[in-house]
Amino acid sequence: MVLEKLGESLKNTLSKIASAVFIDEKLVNELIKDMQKALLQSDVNVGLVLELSQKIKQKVLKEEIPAALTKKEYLINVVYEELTNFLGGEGHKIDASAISAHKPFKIMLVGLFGNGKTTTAGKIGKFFQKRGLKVALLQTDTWRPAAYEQLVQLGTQIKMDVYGNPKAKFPDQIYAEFAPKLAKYDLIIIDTAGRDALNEELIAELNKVNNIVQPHESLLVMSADLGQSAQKQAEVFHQTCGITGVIITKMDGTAKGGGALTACAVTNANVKFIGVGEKIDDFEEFKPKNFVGRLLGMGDIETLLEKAKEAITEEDAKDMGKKFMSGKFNMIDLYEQMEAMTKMGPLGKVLDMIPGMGQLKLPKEMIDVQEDKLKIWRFIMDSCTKAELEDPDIIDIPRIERIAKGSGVSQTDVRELLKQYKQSRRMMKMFKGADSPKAMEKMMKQFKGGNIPGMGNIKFK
């Protein structure tokens, strides 16, 4: 997960609160000290950390606790709220409705060399394409060799129209050339040239492009490894080029991500998107409330549901739900479950979005093993016949030998999948008749453990 070490430290801090008998000033000071250490290790500015600490201490020790909350609940709620505000709060978002109201909506990307601006153009294009918008990419970078070719490759990969003229010398001329064709799209992503530093030449060029394009959003693309220095860059770009927000890339590969996030939060250009991996889909809207929920192990149902909608259609979800409620379940259903999980992203990130799962502290090695198993099991299912998928009970020793040979795995792997299927089927049968909240509650009380396809049996406290 993004900022994994920070998340683990904050979860440990909350665990101390949950296990404490009394909440007194000594405990609060200890918790704040733990939080300060975790944030400083994530490259967050010392002054900001001290300011956050004072706010939490002030609220917990001096403000009146609402009657509906215990002191523990109030303390956890204060930590959650203040961390959310610390990362920028809930600012203006770019959603599909805002885009539809200003067709064609124009997002211009600016930034220095090496921050992943062109790759981000493809990622943000795909992000909105998945939300039903007609998107086009425009390359106006006349400085970097092959910038247009790179964007064309990305456009081909995500099946998106790309415009540009690699022979042109001035970016404003490129936009003017293609403006009439761009009018038919819902959203235009404009990639601009960068430099090694923000100099007068770049400022003049960006302002010239800005005047002719008149973008609805001008977003600064920065790498997370800038850490605290991101603040200065964000402020200078905001003052000279009028940026409206920031996109932070490479959040998956640096401990400085906390510094970059908080540095931007104190400017007037909040973070709007983050890149969380190398793949085209490793890109998400930055919602501080949801982000903090994941850091604290509280989950992020909103983002999980968004990913689920992308992975499985509403019709298929309803069909699967009916099967669960009826207690019917075969290998094809398990296969579809596994495919949907694969589309939603790495298993560890999906589990972090499920409330409570982040607090189980599952070893990374275990999650990695489960992801490898999912891949192997998909190969096995591809080697099964339709009859075997519909009725796995017919799979005997000779069939196991054939399937193992055909999929290039061991017979033990095949048997393990059959065992997983039987466990999942038993669980689905337990859902039969649980079609009301009362019946579901009764059933959950009978569970001594949870069962997640691909995860085996996990004991919940």
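Keep in mind that this is a model prediction, so the values were computed, not measured. Basically, rigid core = biggest C-alpha set you can superpose within 1.5 Å across the two forms. Numbering follows the first chain given and starts at 1. First, how it differs from the form predicted in complex with ligand GDP.
With a cut-off of 2 Å and the rigid core superposed, Gly408 has a Cα displacement that reaches or exceeds the cut-off between the two forms. Once the rigid core is used as the reference frame, the Cα position of Pro398 differs between the two forms by 2 Å or more. Put the two forms on the same core and the Cα of Val44 is off by less than 2 Å between the two forms.
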The other form holds:
Amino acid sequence: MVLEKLGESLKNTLSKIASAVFIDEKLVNELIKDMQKALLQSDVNVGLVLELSQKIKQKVLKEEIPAALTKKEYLINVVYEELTNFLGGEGHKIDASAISAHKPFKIMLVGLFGNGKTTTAGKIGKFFQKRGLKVALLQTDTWRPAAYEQLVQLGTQIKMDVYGNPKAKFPDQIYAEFAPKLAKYDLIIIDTAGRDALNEELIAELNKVNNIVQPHESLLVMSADLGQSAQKQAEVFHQTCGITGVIITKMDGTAKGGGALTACAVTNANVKFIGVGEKIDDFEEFKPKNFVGRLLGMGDIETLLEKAKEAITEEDAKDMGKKFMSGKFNMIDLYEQMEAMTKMGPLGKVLDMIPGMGQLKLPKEMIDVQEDKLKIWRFIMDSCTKAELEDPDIIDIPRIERIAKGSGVSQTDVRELLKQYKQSRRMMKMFKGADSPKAMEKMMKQFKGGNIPGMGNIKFK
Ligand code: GDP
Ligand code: MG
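Cool, the form predicted on its own is there; where's the form predicted in complex with ligand GDP?
Following is the full complex, with the preceding chain placed first.
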């Protein structure tokens, strides 16, 4: 995988958070240190790394954590978001629908010798051919011997039409010669000549081709092994040749990929694609979000982000909200509520759905649920009869003894559950009466210092 080492270190770092019992400043510092090390090893600029560390630290230690997330989830989320920002925005899209808006759409590739322009021409061609577009390649490189043959070879491999004139002396002439034939394609990819360095001659030549071709996209092709110096190159090409984006090649072959990627993020030229190998299919769209997700272990991140959205569906929340409002509430509801809370912290969401409750800030601990307790409650409830669950008031001392024996927990645990249930029910009743923001506010005041179902002795602020 691209930037494998960076990915590995970041994943290790994140698993430290995942297995930590407490998230305190010490752990955050440790995490940041690990991250700095990983980023510096992949050649990311020191200044940028420090800036990123500051931001993460500031967010994690100072900001209020959204009720829907645990501290761990929040921390992972912050790392994910900041790393994504770090790699720059996506900018405008170069996708099949953008291309279909102009016919023929023209992508011109520019860059210095050996950075992978010609190879990349074939790669992009194949990329969009697979997406149903009719693509042609045009060679305008009159500089490198056999440039045309190289492109023809690629074209043959992927069954794509290739145009060019190895005898012609000037790139603009080549374009003029073939322009009429190219009109029938959806997409034309124009390969150009490079030089060892961006000198006057190359600038003049590229501007000349630019004027006649009028490409929709002019993409700078740069090798990842340039590392941080990619920034300088991107800037100069941007100023003199008006590039619209960057393609970074050879991401597979160097530890400096992180440097090249982040260097480009600082310029206004977004990285659009990356080359990840010599083969024609070793080519990917570059989307910072997906990329970071993969570095950190996409599965985990995706799960986390999905979780934030889906842990409690709107339907569930509305149902629960209704129950709150109706004041009808038995132990089965309590259990369901507890279970939902372990998934997300729906109480906060439920409250959001009740008029007037949205703006009340609840202490985060209230939303955290100890899974162990939930387990014990499940045992207890499993030992209850249906009648007991529906009407817990009938549970007297002999029943408590029986339930404790049956579920293998202490009588204290059973009593605690019953106490929690009664408190919840009391709360439900109060909710029932509170049907305006004002009434709600009054009710919350009464609540101060009171218990919340299942939450132990958590105090309202
Ligand atoms: P140009 O001079 O800019 O046209 O560069 P070429 O397309 O001729 O490529 C120069 C060399 O880089 C060739 O040997 C390619 O196979 C190699 N190359 C291009 N892209 C990649 C890539 O993403 N990964 C690897 N490993 N090699 C690449
Ligand atoms: Mg070439």
